[in-house]
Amino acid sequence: MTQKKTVGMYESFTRSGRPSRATHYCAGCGHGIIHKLIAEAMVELGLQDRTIIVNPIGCGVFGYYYWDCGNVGAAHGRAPAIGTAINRMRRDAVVISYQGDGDLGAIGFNNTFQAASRGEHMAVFFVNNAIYGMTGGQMAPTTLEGMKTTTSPFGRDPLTAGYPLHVCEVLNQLKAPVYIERVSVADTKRIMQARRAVHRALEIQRDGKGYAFVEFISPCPTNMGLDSVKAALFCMAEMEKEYPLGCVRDRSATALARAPHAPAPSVEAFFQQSEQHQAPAEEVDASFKEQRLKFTGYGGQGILSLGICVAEAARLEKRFTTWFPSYGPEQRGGSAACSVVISGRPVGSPAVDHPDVLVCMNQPSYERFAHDVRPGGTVIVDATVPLMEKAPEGVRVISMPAIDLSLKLGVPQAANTMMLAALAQLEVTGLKREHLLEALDASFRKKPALIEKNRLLFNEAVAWMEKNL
């Protein structure tokens, strides 16, 4: 008697520490089965040096150590995420995502949803066994009515717990998914016909067609409670019943192979298309203060686009500079805030906790940042914000009507504006007029209509501060 030698596996796992041809799976258990026949089809397809196999949380987690391709591991549930980040970085790959009932049926079944209905093109081989096999054997999102687990001991109740979930039939709501296939490997006809849905799977991720789900029903003896034979006899008695065997969707004969990517630029001409939006490079200047300054406000007042415009006035003055934006989740409405730091220097922080200068749109900005200030610093705030509240001791406060300027002006959206012509008026920020409208100007590049209106705003501001300053 001859035994075929199963290829694309290592010759030994050393996963214990010594070489072995044990796996860690106990008796009876599907995951062998179902290793060696995405090990054997692989290498048979000619996948073996293009495969990348993501592995999961749960039982097939030291996967890696049997497997002879590429391997990642991935957080519990996040093996799509992890395929299609590969997916975009290697268009060559073969992108296989491994998962049990548990790190797919449960916390990564909106991961599993999401990446089917976009039609990520991986393989993803999806292990049934209706429990938690590595933490117990609780109850899973697959187990069975009336099965008994570690976390329900009378049995599972649809009343209180819900009904065994359906992947397959799931996913065949969705319209991008190629191959949708469930197959059992509780018996050797069976593990056959697993064989031809493993090999189809790979296929399609061979010739570039897609998204192809196999799911594979298989027993999990010491969890169930049963021997080997009679967890087999489980899976075809009653597993089947609930999830019937079968391919559920086959359309890899008339699904299209994605294109191939376009050629990324060279890193020479990238820089000759981005050279005229090049700022100078910086330059080292111990003579130059560093600058600290905080905006403030709520979402929708142009916040960080001035923190950005006055760090772009930075940039073409060869100073060192950062950005750092936090803001809530609205888009309007929501507190808005960034950090702008300008020196002469390479900056160690982007982080402004006490301000040279502070920018505020509204109240609740002002009397949350203003205490904050160092002493000799500006505050620069809005005339619709009552000061009720005095800053601190040495600290300079600028009422600026810049909302009341921009409505009168007729253009609301510009009050930010206002705030860029207070700062060059000031002089407190170190930079030089020219670059904050020159910044001005680049912010209004893809709207070049804008750009006369919003100088003639800023010389309006500078009027103002002119005749009231």
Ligand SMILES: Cc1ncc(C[n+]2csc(CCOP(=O)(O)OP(=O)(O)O)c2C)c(N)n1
The other form holds:
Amino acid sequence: MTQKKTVGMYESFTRSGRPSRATHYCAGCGHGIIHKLIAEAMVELGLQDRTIIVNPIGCGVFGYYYWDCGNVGAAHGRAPAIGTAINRMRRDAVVISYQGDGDLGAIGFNNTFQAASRGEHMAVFFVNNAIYGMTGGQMAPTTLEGMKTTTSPFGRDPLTAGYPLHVCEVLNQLKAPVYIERVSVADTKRIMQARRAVHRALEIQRDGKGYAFVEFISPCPTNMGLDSVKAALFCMAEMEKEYPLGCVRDRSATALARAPHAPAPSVEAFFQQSEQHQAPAEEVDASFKEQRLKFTGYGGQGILSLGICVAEAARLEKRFTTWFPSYGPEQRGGSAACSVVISGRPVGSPAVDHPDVLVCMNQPSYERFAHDVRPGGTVIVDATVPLMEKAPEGVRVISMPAIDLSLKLGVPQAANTMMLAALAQLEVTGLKREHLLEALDASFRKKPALIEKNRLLFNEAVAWMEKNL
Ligand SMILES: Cc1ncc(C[n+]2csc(CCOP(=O)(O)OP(=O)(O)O)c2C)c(N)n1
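Okay, that was the form predicted alone. Show me the form predicted in complex with the ligand next.
And the full complex, kicking off with our chain again.
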């Protein structure tokens, strides 16, 4: 008898260090069968080069040692989110999310539900073995009533542990899914039906028709405490009572295929389209001392715009730069901060934990961030902030009446322009004043009447600095 070679899987698996044809699955486990069904369907449909399988946390975690296609790993339950991201970036990809019942039905259920509701283009293969396999047999959402597990030693009691979760039926409440079917891999007849379901789910991906979900009732002899035959019988006799097999929904014949994706614009093309990209590209300049700045205050004080302005000036000066905002939960009145890095080399991280320059427009941010400033650095703080905390040794603190000055000049929203002037006057950004001013003008591109006004305010702040410092 000749045995058909498995297609779509690697020639040998190197998981244990030496090449082998054995997977890590226990005898009688359904995972291996399901792996094989997916691999074969992927090849038979000509999708191998386009397939990316998102591997779960759980017994299926090592799928990437076996499936000969693109593979990525996801955090527990997050495969649908990763699959979504792949979908958005690579419309040509066939995305498969492979997950167990703990992964999909417990920790990641909202991920699953939302991805299904959005109708993400992915085939989800859901292995329901009624238990957390990898971690040693704890109760899963799909554990049957009365079933003993390590965390339900007297049997699952619905009064305290709820009822088994019927994932197919829950997803069937949603509009978007194209195909939902429950199958089993407990015997040959069932495996043939499962094979058809896997094909159908992948055909839907091939045709760009949308979300497809296949649940597999699958034996886990080790954690069910049964031998392989009995575990398969348990699946057929007990699990199928709770989880009836069959197609719950198939709208593949009428579902519309999505339009082919226009190729994503290259980064260059994107910036060419952007009206802001008039500055020449960055230039490497090893002699430029990298400056890391942090701007902090309340939302509504123009903190984020101030940071953008400085980053824009850096861009005009051909420096490498990043602008990295962080917001409090509130829109206005909550804390707002952003970090700006200005460098002569590509920026490794946009996060600024120890700034060279800290601009503080309110008391909480001064108290929170002043002690993080590097020795030799500068804090520019609004004069309304009482300096209760001492800045670290070697840090210069400049108290500047940015808010007062802007109020006096009749433009209370312009305290950030005053702070920009202070940065220019203290020469702490490493940038030329002309570029800071050009960036200031650019920030009012859509409100040209304010350009002149802000230049005036800037000069007033400079005059204050000259007189008082
Ligand atoms: C955030 C997080 N929580 C818990 C775990 C521990 N953990 C790893 S696998 C697993 C259970 C997976 O069970 P299931 O999804 O049913 O897959 P099976 O192993 O049965 O195939 C758990 C709880 C983890 N790795 N990460």
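Numbering follows the first chain given and starts at 1. We call the rigid core whatever largest set of C-alpha positions still superposes within 1.5 Å between the two forms. Just so you know, these numbers come straight off a predicted model, no measurement behind them.
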| item | value |
| --- | --- |
| C69: Cα shift of 2 Å or greater between these two forms (core-aligned) | no |
| Core fit, then V385 C-alpha moves 2 Å or more between these two forms | yes |
